[in-house]
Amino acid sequence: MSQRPALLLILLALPAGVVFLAFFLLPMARLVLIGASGEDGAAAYLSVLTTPRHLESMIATVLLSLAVTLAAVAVSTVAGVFLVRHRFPGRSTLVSLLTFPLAFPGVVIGFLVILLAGRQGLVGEVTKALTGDKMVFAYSMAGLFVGYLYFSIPRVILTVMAAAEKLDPSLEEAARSLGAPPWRVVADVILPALKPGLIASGAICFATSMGAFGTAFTLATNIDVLPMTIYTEFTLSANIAGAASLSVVLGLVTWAALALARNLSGSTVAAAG
């Protein structure tokens, strides 16, 4: 009798195992082997530290992703808690509009940034009318920051709203009744309760920003982030081994961020029972 359930479990897990092997393990193994197949061998994986351009690209990518993550979490926490706590006409429409950027690919978001802050963009026209000088930042790290923030906020705000709906209002009322000022209620009750959701959504935001390519490709004039470096190594320099090694390093950094988030997320503190 015990053999049948075990056999059934094996048969049920077999399709998932085949997909995991064919679409993840084998391609990743091939990528690792290609990364070490160049003139430098396995030392190619250290090029992100030994090659100045690769190192600068990695640092710029990490700093940009961290900045986008912090900004997205800050904006989405305030907006998400407000939307959960308040009901008003048009709320559903507003939530739909806030999540609408999820429907856009990176190329479209890059084009929107150009329309906003490009050479013929709205910001340039307004600043020229006010100061006589046209402000253009779409083709820089600032423009890429705006683009990444645009598609990161919806990912974070949905998670924050889901976590905020589980908050127990009685804990906040108890804190207020004990004389806690509003900022202490936020710091000691609301934020600890939202911590798992904030860490999880922040990790996803960071990982997405690290590997985003479409927006960077659209805006890539004075931008040197790691996905663009990988693209140029592969297409312009025909350095397949170098592109593969950088891809593996990028994947490892992103995986490490996600693993750290899982360890730090913990459990919800003040969720309703």
The other form holds:
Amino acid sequence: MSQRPALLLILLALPAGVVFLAFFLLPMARLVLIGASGEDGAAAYLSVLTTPRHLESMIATVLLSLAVTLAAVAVSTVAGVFLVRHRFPGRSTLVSLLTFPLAFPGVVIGFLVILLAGRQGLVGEVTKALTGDKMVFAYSMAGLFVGYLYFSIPRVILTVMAAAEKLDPSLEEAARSLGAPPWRVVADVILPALKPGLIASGAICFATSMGAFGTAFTLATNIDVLPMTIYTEFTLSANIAGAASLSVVLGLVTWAALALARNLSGSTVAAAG
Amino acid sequence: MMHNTLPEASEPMTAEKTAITLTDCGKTFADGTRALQPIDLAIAGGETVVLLGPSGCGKTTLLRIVAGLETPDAGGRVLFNGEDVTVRPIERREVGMVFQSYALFPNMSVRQNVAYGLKVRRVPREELTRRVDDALEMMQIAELAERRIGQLSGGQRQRVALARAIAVRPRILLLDEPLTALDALLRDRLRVEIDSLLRGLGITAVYVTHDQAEAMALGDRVVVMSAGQIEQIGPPRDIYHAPATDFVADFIGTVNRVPAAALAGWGDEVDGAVLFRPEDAEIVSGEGAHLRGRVASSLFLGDRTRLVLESDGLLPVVVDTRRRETIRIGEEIGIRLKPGHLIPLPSAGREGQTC
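Output the form predicted in complex with the partner chain next; the form predicted alone has already been displayed.
Time for the whole complex; same chain goes first.
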């Protein structure tokens, strides 16, 4: 009697198990092995520390992702709480526009950054008219930052709005009745309530920025983020072991960041990206 | 901002009591709905006033105007002891608030919640600890001090909210349906405690409720409201025994309305209607009954039995009796009114209410 449901469960779980094994575990294991298959063997995994170019690339990627995450969380928290608290004409259109970047591939976002701050870009035209100097920052870390921020904001803002909807207004009123000025209400009531959502969406932002490739590839030339380094090692230098080891390290660093966030928030953070 | 002379631990909060004066306070919301008609209300220092009415009558809006969470429409003024505080935000009004939803900070312990107002006011550590302990002691929750809010029952949460509100020694205590979310037994117990707390502190308090029993038990005066207007202001006994309007008569307790002409042997005044409470009629057998009717339902309530009588051409009449013998449904009985216990007819229109 009790064996049949167990058998049924195993049968039902089989497809998921096969997919997990064939498309997740096996390639992963193979990647780890390839990473150690080069001339340096397993030491290739240390290349991120020993090869200056790889180390710089790793540091730049982590710093960029951190900056993007912090900026996205800051901007989205203010905007998200505002959008929840205020009703005005065009509000729902604005909210749906804000989620627009979710649909774009990295290439399109790179293209948008070029339209904004490239050699023929809007920022260039305006600054040229104002100061005589054309400002161009699309093809640098600054351009990448703008692009990543653009596609990170919707991810955070939707989470913030969902959390802000659930805020009990009487909590803020209670704090104010006890003498708390507005900034203390934000620090003591609003931010603690939003914290789990901010950590979760911030972690997703960070992971996405660590692994994003399309935007960097479009802006190209002298941007040295880790996914670009992996691409260069793989295609131009044909250093397959190097590319594999860097990929594994990139995955581990991102995974560690998500695990840290999960510990901080005490709840589950989806490892996306 | 605070009164800096420190009373003894046992002494109530502020020596000086705060009177509240509202003049011409109305409230129209942005979408044009009129929550409150312009009203005047004066509350003496140390008085407990209960705002009573059905939902949507404007009682909570009135409380929020006193608190500083809403501003009255142009022309309305809020005075504390004669000082105009109309544009002063709530954080500088020194009022304590207690909410129906408790509104405790979930990220803080019980002690941190109660200490919050004192921390914001930068009260020195030693004094803060002492005052938090006093407030916890007063609400009999000293043993819960280190608990998280999530670990508390509803009754305990409202005790914490009360302790938090009184720890800062506010000038006025504002309570917005504080017992509504609790079950009946707890509600009765906490109501008694709130009553002795308010008496003990001697603080000016405004208490909003839709529960007439709460209003009767707690209020020095009760303000009955409906549709954004004040129907009657008075001590609970006056409200109950001499309602000023039909609304008050119907909203507070149960009232029977019988045409005088339908009462046998009622005497000379046969015009109009006679109003009486269920407890002010007695069951009589045989002669002397003012009214006879069939028992349509009989509800045993422990200390009394509530009967509903039907007689031809009249609305059902509700009568309470303390008799022990059972009265069967369908039985025909007679009742006699106590002439001294009738409710004077409320005037059809509203009286000009100033208080």
